[in-house]
Amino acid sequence: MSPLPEDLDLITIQRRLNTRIIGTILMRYERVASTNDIAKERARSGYPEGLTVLAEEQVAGRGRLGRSWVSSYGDALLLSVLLRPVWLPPGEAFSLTMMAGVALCEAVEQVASVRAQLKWPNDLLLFADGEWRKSAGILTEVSVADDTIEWAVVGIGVNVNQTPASAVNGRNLQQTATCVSAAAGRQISRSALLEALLAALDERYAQLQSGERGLLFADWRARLARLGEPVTVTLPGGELRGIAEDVAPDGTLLLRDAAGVLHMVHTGDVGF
């Protein structure tokens, strides 16, 4: 096995966090299938929520819809953090991915000095070669057992210092993604980044467990890019066209059509 790389060294960051609960622990790996995977298998063996797992690269890194997530070794933040939120009712589950959204935003802009937006419901999007881009994605799964949250596990993937140049899923990368450094015009520190996003995740989770969900919420939809705008949305199944009118506190995306017929889309990916 290789060194990794030296720029994320976890005992330098874990003794510089003064986080409550989130990156308590920091585990690192190499190279694994997916750092999701790694922290729902602690789930179940009863490790502690503010677990944070890190790796260099994934070999089955995964999005939303089944799609592939793909960064190039050393370049990028790819983490899981697992997270314990009993109290938080299971029809409230995505306002996790809320939280990891906001966060997400603040520490990029925080470390980079750029403005961040969210594409709905979980992409990170950067302005960069004149238009904006993802940069990030962000994959939440969740436990339920007896209508309670038993675990839920926030997987985050950020192109940091390098642009994905493959296509995936039939898309070009290089057509649609960017990375931090290129929306900041310099090279990014991966460690900067991952204490500024720690530090925000246990901000906003804190807040979260206050229940003060109608302040996270209304942070989430501020970010949102194309609310009042056209949009085409991917679905399961098919396509959706329609202006993104709005999206409720559960997360629902208000999309109404050409006929004027509002549609409430709960799973699917706003394309630009």
The other form holds:
Amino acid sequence: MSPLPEDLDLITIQRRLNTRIIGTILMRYERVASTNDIAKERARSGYPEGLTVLAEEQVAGRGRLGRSWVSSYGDALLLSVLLRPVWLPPGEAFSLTMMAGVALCEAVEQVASVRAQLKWPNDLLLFADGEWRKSAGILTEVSVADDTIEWAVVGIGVNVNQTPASAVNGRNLQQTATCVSAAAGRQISRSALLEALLAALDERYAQLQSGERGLLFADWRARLARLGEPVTVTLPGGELRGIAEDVAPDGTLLLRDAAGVLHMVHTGDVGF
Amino acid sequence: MSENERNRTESIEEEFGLSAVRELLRIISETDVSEISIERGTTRLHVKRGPSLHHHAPAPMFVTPSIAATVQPSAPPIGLVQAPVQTPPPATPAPEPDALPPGKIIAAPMVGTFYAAPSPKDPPYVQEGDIIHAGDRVGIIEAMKMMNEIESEFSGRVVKILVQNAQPVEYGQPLMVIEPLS
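What does the same protein look like in the form predicted together with the partner chain, given that the last one was the form predicted on its own?
After this comes the whole thing, all chains and molecules, with the earlier chain placed first.
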């Protein structure tokens, strides 16, 4: 086994962390299929919430629907956080998406001093090379049984110091993606970003648990890019074009097409 | 085991509980995890693959200042909730409840898009005629880039699957009928 990059030091990170739940257990791997898979396995074997799984390399990193997510060894932050929000009705699981997106923006803004936006519902957009580009993705997996959320695994992949230089899902990432350091114009400390992210998640999770969902929604909505502008949404069954008028309190994207019909979008990829 | 090592082990067990320590050692020995760090109260336990096992005694905490929540101007009221809203009709309308075969119903716990398999490349979780057990995964509902694994609360035979792959589903919409095995 080759030595792990030393810039992420769990002892130092945990000593500096002052979180209530998130990151109280940190597990670091060199190579995994995906950090979500490991965290889900741990969820099923009864691990407490807050467990955070880190890896340098994912051989089967995933986005939606089995799409791949690639990253550069030692230059990305790949993590999955286990949550057990049994107090959250499954119908409000979308709050977890909002929480993760907002926390990620806050951490990046704090550490890199750049503005961060979200592409609905929770892709991180940073301004680099003249446009807003994706530099992180979040995939949340939830297990619901008996009308209760048993566990949720929030998987986050951030391009920190390098933009992956490959074609994925038919798209050349260099043309659409960026990394935090490119937006900031300097190298970014992965460990500082990780600490800020775990702290922001902890704070936002506490806020959600205390019932302040309205505040979380307002912060999430304020970060959404392109509200009021034309977008194309790729749905499971085709494409929709229209104006992204707004989002409903449950996070649904409200898109008005050329015929004036308002569509409620729960699922889909937004393109500009 | 030296006196020193025994004391160390006992103190770890006291802080973390024997079963937790056993589980930790199992993970270290049976998986390829490189490093684990656990904090409980003021005590931290750090295990790194290799010969060394460090128990970190309580140490002064280096407290990172908590992140000040970014203050956003409060969002204007949405005001769209009352707007006429059209949803694309489900590909297959949910049959009337009385049209369902007898059995236990697995219903959608949320609004979203139903997927029968974890990815387009994979076979469906269940097919009609399959025997399933309580806790088995039967599908995924996606909403807002969140994949919700749906588990069956019942054991039995899948007699009818009422939704198609990639179909929008409503809250409470019946997804499948399970016939309990006698």
